[in-house]
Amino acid sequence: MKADVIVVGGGLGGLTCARDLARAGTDVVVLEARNRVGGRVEGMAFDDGRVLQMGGEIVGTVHHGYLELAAELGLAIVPSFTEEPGEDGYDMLDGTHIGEDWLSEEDRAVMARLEEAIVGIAAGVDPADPWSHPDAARLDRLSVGALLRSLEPSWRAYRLCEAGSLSAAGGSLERGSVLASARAAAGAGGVLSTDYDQWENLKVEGGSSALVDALEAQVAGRIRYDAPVQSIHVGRPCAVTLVSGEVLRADAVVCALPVGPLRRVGISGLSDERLRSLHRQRQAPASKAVTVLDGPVWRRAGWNGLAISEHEIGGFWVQGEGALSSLLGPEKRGYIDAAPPGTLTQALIDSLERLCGPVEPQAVLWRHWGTDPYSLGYVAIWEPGDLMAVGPLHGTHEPPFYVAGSDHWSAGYMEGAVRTGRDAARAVLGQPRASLYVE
């Protein structure tokens, strides 16, 4: 079989690139390796016929590519969990609190000097190429953990910005890079992305399961379902092998698949360099959970739902009015993988309780990205060092072929993946690069 351009991986970059090369006129086919494209992005039909999000769930007003891309699909753009009334609630090992009435001043104004800090180095950073920053060696291997040592934070502040950094899911504050963070709030303008009110404030209605269900239709009768790839061969033309051992041929490729199952993927033709800067790149194995109620119990405790945790399992926001949502990071995957069942769902309830009393939940939904084959984690993670050693060709192409996903932008997100999948397609299409980045 021959095409223009075959794409590799199914998941909202993916699935982004080949919608606009369809509606270029490009024969374009897209190999997925599961039975259902997506990605990261999962919807999982409940019971009662509710649509919980598995995986990735949230954007912001600083993601434009995503709001942009959900505007062309006819897809309304709601509020999520910043709307929810009442306090944040923390999670602590020496004690529950709703509000921050436990917080000193200076804790506050401890973790008020570090998002300025970041921030401040952001002012000085190329998203596009932080590797010319005149300190950029120094600030990658610079920790965010070491940065906020130096500001000589109360224990209490430390913790907490700890416990907010593993509800996260991205990992430690000590396997975070500066770098990394500066040039992921300079690729939003200048916002750090623990401001939720300008990251986390929006989702399309219905879910984004929502969004890689128009996606799909657009594509229809270009997915190929079931077909994960043994190897790529990049050439003239370049040459795609399935698991089954079938040959697929095409003028380009753009492989979206995540940066961990990528490394089990043969690839030939491609320079040693673009190699080496690919396979260098890791993601954090992560879980997600949801816990679905039979309303918004956390109303009844003065809470909005939000919470970060320091026990082993914990940590929520609202997906929805029955539905909290839970991650649970690397430092935290060991207690995942050697927990007896029923212990984990049991550990979330127990969170949930500490928080606002009683519960009775429906289901604990898990999904373990982490172990995934097609995954094999869930965000982006840039510990110091990891962006040095990745350097300038992260996010580039070596035509024919091309990358496409949210591991190849500063910060992951739906809104990498939509932004790079653009861009591949564009590349593509010999179309000028538009900028990835909020300016």
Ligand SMILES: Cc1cc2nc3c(=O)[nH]c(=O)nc-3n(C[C@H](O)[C@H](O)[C@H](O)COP(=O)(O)OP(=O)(O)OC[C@H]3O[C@@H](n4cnc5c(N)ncnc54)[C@H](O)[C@@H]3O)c2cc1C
Given for the second form:
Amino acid sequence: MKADVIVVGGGLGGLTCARDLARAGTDVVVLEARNRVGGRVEGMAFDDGRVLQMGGEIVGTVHHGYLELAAELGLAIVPSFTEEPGEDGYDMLDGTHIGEDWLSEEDRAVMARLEEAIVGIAAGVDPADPWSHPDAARLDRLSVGALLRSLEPSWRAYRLCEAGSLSAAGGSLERGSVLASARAAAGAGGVLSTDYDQWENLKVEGGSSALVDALEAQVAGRIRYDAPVQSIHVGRPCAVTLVSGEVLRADAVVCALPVGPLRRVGISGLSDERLRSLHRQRQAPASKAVTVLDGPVWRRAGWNGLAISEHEIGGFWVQGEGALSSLLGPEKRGYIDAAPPGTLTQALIDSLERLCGPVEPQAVLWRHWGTDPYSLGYVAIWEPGDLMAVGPLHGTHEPPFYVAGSDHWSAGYMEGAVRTGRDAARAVLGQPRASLYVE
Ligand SMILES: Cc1cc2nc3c(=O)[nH]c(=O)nc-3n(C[C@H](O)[C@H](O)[C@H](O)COP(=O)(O)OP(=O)(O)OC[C@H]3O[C@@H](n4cnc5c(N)ncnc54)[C@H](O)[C@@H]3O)c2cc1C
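Show the other one: the form predicted in complex with the ligand, since we just had the form predicted on its own.
Time for the whole complex; same chain goes first.
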């Protein structure tokens, strides 16, 4: 079989790319390993008909690429958890709090200084070329934790910042590069991803999986499901071999795989330098839980459903009227492997009860992304030194081999999948490159 373009991976990045290529009249085929598309965006139908989001869920005002695509697909955008009434929750090992009364002025000030410091560095970082920053190597080796410690926070403020970072499941502050954090902010117009009012304030009505459904409908007939790719040879033509042994040929290949599964695909015909760069990225293994409740029980405690926690479960945010989402990041994943069955779910319920009193969830649903062979993680992470090691080939193409997918963007996210998907389609079509970043 021969096509103009083969897109490997039918996640948000691959589907967005395939849609643009198909609309431009290209003969495009998407090869998807699973029996469904969407990848790390996954809707799960609950007994009562609700579709729960087990993966990517929320976007924000700064996600112009995603919002533009949603508008093209005719989807409505609605406010997210940031509109919930009430105060934030903190489930710390030495006490649970609703509201910020337990924090001092100085605690709050030091957290604001950390944000200011990273935004200040971001102002001098070109997200397309962070390597050209005059102090790039040092800033990449410097961890966000070390930067915070240099601001002399109280022990409480340090713990709070660290718990916040672990709650977002991207890893400890001590394991995040300052240059990578500044680049992520620079890529979104200078706004930090911890600024929830701009990064997390919106969602697609009906859930993010509704956007995947709409994309899938527009690429209908061009997707091969249950078609895991084993190897890619880049040449003229390119040859893509499936695990089944079938070989497909095309003039170009768009590789839209997460970086973990990508390492398991044999790739020949690419420069050593590019392969080294592609293989050098790493991901955060994480799990997501969705707690299904009879209603917004969090409101009775004056709590807005948003919490960070130092206990096993990272925290909570409101996914919908009777549903809370939670993440369990890399440092806490050991609990999954080591704990007796049911312990984690009980830990989640205990945390919830500390925050808002007795609860009787209808269900607690878990999705372990870190061990799923077709994801092997949740988002790309940048430990100190990683950005320099991956280098300036990150997110670039080597025709007829192109990359798409959120791991090739400055900050991951569904925004990254959409932007890189569109960028890859433009590159394949020989159209001028639009900026991958928010200007
Ligand atoms: C729990 C969780 C919560 C998240 N929350 C948010 C959020 O709230 N907001 C946000 O913006 N982002 C969020 N994200 C991140 C976001 O979902 C992802 O960054 C984005 O969806 C990734 O899209 P992608 O196309 O790059 O990769 P993927 O969605 O991973 O797609 C890659 C595709 O490749 C397929 N594949 C893998 N191996 C092969 C193979 N060998 N052959 C063929 N196909 C293969 C996979 O099955 C998959 O369909 C979250 C992610 C997770 C896991």
